[in-house]
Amino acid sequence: MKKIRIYIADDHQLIVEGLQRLLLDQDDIIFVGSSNNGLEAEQDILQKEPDIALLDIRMPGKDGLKITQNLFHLQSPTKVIILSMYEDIRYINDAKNFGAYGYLLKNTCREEFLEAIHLVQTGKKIFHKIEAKQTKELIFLTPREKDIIKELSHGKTNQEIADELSLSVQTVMTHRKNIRAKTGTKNLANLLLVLKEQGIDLE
């Protein structure tokens, strides 16, 4: 039986060691190396050509998504699974577009994690395991809409916002209507909560 050769890259050594212990308990898996640095990890993967690379998103040197993209362009035989704490559809889509075979949360249970590795080894993708939780569409706000929301959060009236941004009151009201339509919200508190959930920065 051909064993699955796996490489791990994560800037937290405790995570690397925990995954290594888990993998070493499996008869059909071989641990071939690890790194806490993205640049070093990419070089190791290109040299060792493991069957699967488990990559964190945030690492010094180079992040996991950029490594994935580069491995894909170089036609590396290594299949990448992104391991992340970020349950964010944007990162999932980036992982897909950059050629990854999967995206798993770091709190994934042991059984699902091992199942994902075996699915990926056979060429299958495992994004569906967390995509079902991402039901809301991404919200895209224009810079002007963000300006208006920022002023609203400071308690300003339509007239005060119009004066501050050199707009007419009618224009401010139109922007507010568009913002409500885009976000599906009816009040400022709900609007700010939605923006926070989507990670939208008003700065």
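Under this definition, the rigid core comprises the largest set of C-alpha atoms superposing within 1.5 Å between the forms. Note that the structure is predicted; figures quoted are calculated from it, not measured. Numbering follows the first chain given and starts at 1. Compared with the form predicted together with the DNA:
Residue displacement note: Q13 has its CA displaced by under 2 Å between these two forms (rigid core superposed). With the core held fixed, L193 shows a CA shift of 2 Å or greater between these two forms. When the rigid core is held fixed, the Cα atom of V169 travels 2 angstroms or more between these two forms.
Having gone through the form predicted on its own, I am curious about the other one (the form predicted together with the DNA); can you provide its structure?
Shown below: the chain alone.
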């Protein structure tokens, strides 16, 4: 019987070793390598072509989602399962769009883990299901609005932002007005909190 060849990439060595040991118990799984660095992981995966790669999102060098995208783009035969601490619909969607075969939270238990790996090996996809909280309206900010918020996050005043982006102060005010209206927020702290809760990044 052909063993499932698995590669692991996570910046926390403890997770790597934990997974490794978890997998070594299984006699249909063979561990082919690991890395704590995204760039190294990508190279390794391209070279070793494991059946499955378990990739953390946050890694030095290159994040797991970018690696996924690139592997998919290069038509690598390796199926990626994203490992994440975050139950975040955007990450999950990114993972799906970038061609991953799975998205698992790090607090997944051993049984589910192994089940997921076996399912993915047979070509099925398994994505963590997000709870109901995702029902609330999503907020869409325009690129310009995000620009403004980014500048605000750096402590800029309307005037400074206007200068920076070659706008009039009134325009900056209008954008901020629109942002407040869209988000229903009353001050900047509240705005950032809501953006964080809604999982909106300014890139």
